[in-house]
Structures are given as C-alpha cells and as structure tokens.
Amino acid sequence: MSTPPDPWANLARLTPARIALGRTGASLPTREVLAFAHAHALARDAVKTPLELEQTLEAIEALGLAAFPVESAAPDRATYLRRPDLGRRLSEVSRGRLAGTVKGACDLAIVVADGLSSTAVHAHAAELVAALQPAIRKAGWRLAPVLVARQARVALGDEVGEALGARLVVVLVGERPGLSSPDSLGAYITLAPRVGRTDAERNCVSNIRPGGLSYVAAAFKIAWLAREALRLGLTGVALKDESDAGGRLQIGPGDPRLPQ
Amino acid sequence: MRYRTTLGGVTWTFATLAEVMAKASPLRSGDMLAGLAAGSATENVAAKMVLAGTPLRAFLDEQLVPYELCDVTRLICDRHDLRAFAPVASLTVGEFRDWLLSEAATTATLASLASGLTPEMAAAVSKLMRSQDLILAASKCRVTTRFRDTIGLPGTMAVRLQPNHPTDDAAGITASILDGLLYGCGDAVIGINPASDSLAVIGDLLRLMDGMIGRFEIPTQSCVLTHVASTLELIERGAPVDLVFQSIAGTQAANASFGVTLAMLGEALDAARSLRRGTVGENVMYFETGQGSALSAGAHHGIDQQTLEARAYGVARAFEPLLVNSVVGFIGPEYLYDGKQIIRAGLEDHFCGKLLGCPLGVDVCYTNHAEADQDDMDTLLTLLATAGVTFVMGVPGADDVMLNYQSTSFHDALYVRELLGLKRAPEFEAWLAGLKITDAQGRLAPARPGHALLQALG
C-alpha cells in the first residue's frame, strides 16, 4: 500500500526539517522509517570517526599560519564520551609542550577542536580559519599559533588561551552531529580565557556548514563578536549579537558590509 | 552514625543524608562521573533500605545544600508549608511510598500536599519507586495551567510545536509551523529555539508567530527560547512576548552559570504579566531543566543529579509556570548513558515534577552520541503518556535540524492519541475541528489541497 503525499509537500523545499512526510493512519510511512534509520546510522558512525590530525594541521599551515597539535586528558573516544572533565583539560604532555613552545602575549588564539564531530573539522575548520583571516588582518590582532586539539571540549580553550596569554580565545569545535547535519561546526568566543570560565561567559556562533551558516557569514559574526568583546571587555550573556541589527541580513561574498 | 544498616551480616554506613540519597539512586553515568554513585549493587540496595527508614522530617532538619550558600535552598525552606505537610509528617520515606500508592492518595489530597513537600522529599521517595510506581503515582497528580488555552486537564496531553531552523529562516520556520498545525500539534506552545541570540532576529521570530496566531485565531501561545535577559529587553522594546523562557537548575551556582538569578525570574514574571496577553489565564513562564546541568556547571555541591533536578522544580513552581519541560536525553551520555537510564530519568522527573505541583512535560529525546534509538523513545513516550504527562515535543520527523538531536514527532503524538485516546487542550481541539483539520473524534481528517491555512499563506 502506498501513502499519498501531503498536499503541502511543496513547502518541503523551504526547510531541511522533515516536513510533509505523509502518514498511514497515525504512523509514518515505511519509506520514512527507513530513511530515518539510515540517517541515524550515518550520525552514529560519524561520532566514532577519529580526527585526522596531520591533514588538519597541514590544511591550516597551507594558509600561511603556524599550527600546533594538542591533546586533552581523555586518552580515547570511549573515555572522552563519559568524562567531559577530561576533555576540558590538556594532557600533561600537551601542557608541557605548549608551555615550552609559545612565547609572548597575543590578542587572539584559535583552537580547532574535534568535539563530537571530527567530520565537521575535516570539512570546514581550515576554510573557516581562512574566512577569518581578512578580519584578523584588518583589526591588526596578534594571532597565536592555531592549535588543533584531539578529544577536546569547548572549555579546553580556557586552559589553552590562558597558557598562550591570549586576550580572547575562539574555539572552533565539531558540534554534536544531527541526522541532517553530521558535519556542523560551532564557534565559541571567550574573553580573558582561564580555567573555570562558565558557559555564560561565552558567545556562540552555531551551525557553521554550507547548508547552515556559510563560512563568510560565520566569519563576519565571529569577527563582530571578537571586536565588541575586546572593545567592551566582556563576553557571554551580557554581550548581545547585534551584528545584524536593523533587520535580517543576507550576507554573501562581495557584500560591502563584510571585512575586506 | 545515623545512617546505617546491616544486610546479611555486613554493616553499611553512610556519613550524610546526601550520601544516602546519591547511593540509593538507580545507577547513572552522571553520578558515576561525580564520584557519588554506589560502589556496588548491594550498596545501592543498602542505601535504599536506609532511606526507606529515614523520616520525611529529616529533610527539614538536614539541608543537603546549605541554606547560607544557596538561594534555591532558601526558596525551598522559606516557602515550605508545614500545614500542608501535616498529613505525611509522621511518615518515613518508605511509608510515604506506600501512602502514595494507596487509595488515600487521591488527586485532591495530592494537590493539597504539594506545597508541603520539598523537592528532596520527592526525590527521596522516587528512589524507592519502580517504574510502575512512578507511573501510577504521577497519573494521580493533576496540574492545570492557562494562557490562551487550558493545559493539563484529565484525559489530555498537549504538544509543543518546535519548528526550529538552522538559520532562523522565516519561510522555513513557517513551513514547519504549518506542518505541525496540519498534523494537529501546537496546543502547549509554538516554541522556537533560535540559532541566533541577536535581539533583532528574536524580535522577528516573535512577530512572525504573533502574526500567525493572530491571523488564524489559534488558541495557543508563542515563545522564543532565549535567555531571560534578552526577553526582558525585547519586552522593553515592545516585542509581542507571550511566554518568558529560561533554563533553570537546582542550585544557585548552577543558575549563575546560566546567567540567571531568582530575582531576574521574578522580574520576568511581572514584566510578561504586565502585557496581559493571556486570554484564559496568566501562567506566563516556560522553564526547561535536565538532570546533570548542575554537575556540568561544577555546581552540584556533592548532591546526586536526580535530587538536584527535583530542586529545579522547586524553583519553577515559585513562578507559576505554564510549562516545565525536562529535556531528559539532551545533555548526553556522560549524564544519562543509554536508553535505560534516559527512560528511568524521564519517569522520575515527571513524577517528581507533578508531585511538587509543576505542569511537567518531557522532551523524550536522545543525542547521536548516546546509546539510544527510536525504540527507546517509543518506550518512554508510551510510559509517560500512561503516566499523564502534561506535554511532549512535536518536532517534524523527530529530527531537530537546529539543535541536532532527536525528539518526538507530530506522528508520535498522533500515535499516542490513537493508542490511549488522549485529547488536546479543549480550546485547541475545537479550533482544529473548526478548520476541519480533525474530524469529530479528533483524528486527522483526510488532507485536502487548498486548506485555509495553506491558501492564506500561499
């Protein structure tokens, strides 16, 4: 038995959400049950894909930036998933190597972290860093070496930023994969990073991927928040993202509002 | 030592009431992460036995989180109603479980008891209850709230229509709202989690929903789930705010990690009520909670996560909310590892919330890094529906494309209605029937091209 399409099936083009699925009685049609199971299987597999550290470092170095690997205190994926506290701190080895390598203060530190989707880092991290470069240059910010962190959570940026003496840390992290977006990257911005910062002291730009927030639009928001954070001396709940005040902007390449 | 028992020749001792509570909890990864869980199955049972023999009054004498350190403890203590507590004041926790399951505990007696119970008492008794106890006792509790419709009446279950979009796109959100309405969902609230925290964007979303609710005279309310400070600012700017949202937790320190204080919640309650936008009532707050949030913020004071979750309901009820939602599986496997732990936590949260007088809904959900799947969600949804859950989520196809997790779908709500005969809020049910979206029995009518909702927006 086939189920008829919903009369509003044409609306499905407006959103990636699973609308107008049709029904058999109260229930989903077989095709939708199977499509969902397939998407869930892909997402489950994506969580367990290891971060390709070397390729990620190379992709960032290809932008003309120094890059440096670090690891959290979580030794493997299974531990990482159960022990968020370990994912927020550097391993002893990384802490020592970082202290011995980095000299001098900087304005901005960027940390690329696998989080819950190394797929997102592989697909988007270097491209997003590239998109941020013009704004960093324009602002004249001193940039620390870009750190690529394995088995890392957002708060790892607090310890890293503190060790680097950064005024501001931006953590680009693989967000937990969704069925329709196993490759989404998030950016977390924290002023005066140090161990013990709370999430209320950060700003977030979420869902960075070609099907969500584009690299250029994300870079615009991150740079706006970074500028305001340094100007006002705060991040978090008290810093509102008004980068698009005055209405909904459609930001694209070549837009005069974008940093050159 | 006050907290001890001997089992099969072995003596088990516990230093504090907090330790008894933590070790009596059914095992979950968050308590293990915090180093609070029982070390063995036998220790878990020994703690349950000690807890069963502990007088309910002990929770008035020994505060798990110190009064001086935590405004949530102060709120709970200062508002405790000794007269309402009187009917159970002489009981131990174990005797309280027996009482809750007896014929003496009726809908009326439970309603009058709520203000006499502290969250710790509710959490304690829940630790001695099996799934069927949590379901049966919760099913006797009745909490009814109102704004533009009436939520929580006997034989009903409401649905939050959750039309999230990864970039807050107006057309995409509108499409999901229409889909949800045409599938008969949205009586609890139309509630958007915004991708952006921009006030301009959030204002646009509020106006979008206000426009649809006004144009089609939908007896429901809207909410953008953003920080309370942003909503207060938007009220100042004249945005059409129905409900004020805030995530809350069971300690002052955890609330501080959310950037929120009890005073801010009080200010928000007054500000939203001053707009007088409700037509049948003035419950204007929408809270979300979840086990593990305090530990996640390093603000748990050595207390187990289920007890702290109950304390969050102690916060919620002080602000007379329309809706309280335990987002049970959202936080991830470090707090609730798998389907079994999520199901147990969902039933506990619903029971504790209802016992304390909160209009408790549950976001029956999981993330892709948890050991859970749709079968687990079907199980929890079915159990909660039999327990009389106030509302659940309605996400298109169960796939939230903004928050990246799986919740319950419009279809899931239809399944539960078909299975158990649960109705929607009466005002909303009548609205659906008036637009011929549903038939006389409340089932979806055959879908018609050119329906009024679609034509008006076409």
Given for the second form:
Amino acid sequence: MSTPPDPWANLARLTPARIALGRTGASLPTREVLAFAHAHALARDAVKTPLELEQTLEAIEALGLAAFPVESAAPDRATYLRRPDLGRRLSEVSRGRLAGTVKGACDLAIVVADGLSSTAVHAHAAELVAALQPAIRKAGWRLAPVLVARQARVALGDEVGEALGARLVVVLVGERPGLSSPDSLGAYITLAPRVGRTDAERNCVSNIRPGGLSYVAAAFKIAWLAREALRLGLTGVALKDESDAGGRLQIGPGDPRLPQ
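Cool, the form predicted together with the partner chain is there; where's the form predicted alone?
Single chain only below; no partners, no other molecules.
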C-alpha cells in the first residue's frame, strides 16, 4: 500500500512559516532543528552587525542625491539595545553638525536608519530610495539631503525633520528580524515631525524586501501616503492607506499608476 500524500505539503509550499515540519519519534527532524538554528543566527547577526555607514552613503550618493551621516545619543550597539530612548534622539555632535551644515526648509526628509536590522538597510535602502525618486520628481517635492543614521530608532526622524524644517519625514528603518525575515525594511511616514510625536501619528509600510513587498510596490504606497498626508494635513491613525482602493495591488515596472 502506498503512503498517502501529506495534506500539509501544499500549504507548506505557500508560506515560510514553520508548519508541517514532520517529526522523528517525539522530536523534530534534524534538518528542521538545524534550519531553525540557522534562522536564529541570521536574526541575531542582523541585530548586531554594525551599519556599513560609508558604503550606505556611497550607494545613496550614486543615485545623484546628497547624503549626510548622523548618530543617535546611543554611543554603541550594546547601549542602543538596552536604552531605546537614546536611539530616539540625536547625539549632541550630530545635532550641532546638522544645524551647521544643512540649511533651508524642505517638503520631504528621508532618514535611513539601521534600526534593529542593518542587514535590511545594506540590502534594500538604496534600492527603495531609487524607487521613490520618480514620485518625488513628479510631485516636485523639495528633498533634503538623505540622512543615514546609526544606532537609530524610528522617532529619531522627528528630531531630524524638525531640525530640517521638513513638512514630512520618511524613516526607512531595519525592522526587528523574524525567524524567516532577518532583512525586512520598514518605512514610517510622519507629518510635521517634531520631538514628542507618537507612533499613533505615523503611517507604516512594512516588510519591504524581495520576499515581501517589492521596492516598486512599497514606493507606490509610500508616495501615495505622502501625497495624501500633505494634502489632508495628517498622518497616523487618521490617515488610512487606500492606495489599493478598487482592487488588489498589482504593481510592476511600466504600471500606469507609477510616475514615468
């Protein structure tokens, strides 16, 4: 008699979630134990690997954009992980350098922050900024120099945006790694950034990576939210993402909804 097909097999092929792992006696198969250990190691590395600051700056400058480095008040990675509050504020040195170097108000400030996954920033930040450029040009937004922030949390963008006089700030940040996604990038959009803004006043586009939301689709959503934020004068829980109104989001190169 032949072995009946595993009814979970088709479902397991549709998701990276750990389902239908099988068993050996009362335990998991060795291959699954090793795969879990590998995924856990990748997640730990994503958190602890230092941001490649110079390479990230060069990748953004290669897009024809000015780029500028800043750091949070957390002096090192260990402190950053223990003290989230320090990651939300600029260091004294960066605050002074920013005030003395970058001049003038702008419509949009982009902050690239290492967050909890420098792996995500190294892999995706420059690609996402490149995907956003057509929308920025089409809208005619005045763009501040792109700031690359080390030991940074999302709220660092509030102080940066306030210092730059930005109408809107977009923080591209390495998200907390999962055991199937150590390289996920998130984008947080905040209108009228200033110190003291809460997470309820932001919109988030999450899971930006080839295995999640593509660069083009993410750029479309970010640009839509940015336009609506500036038009309506609000972000956060009051601004709902209706970029896909009328149908499932299907965006690829050449899509007529994208700026050409």
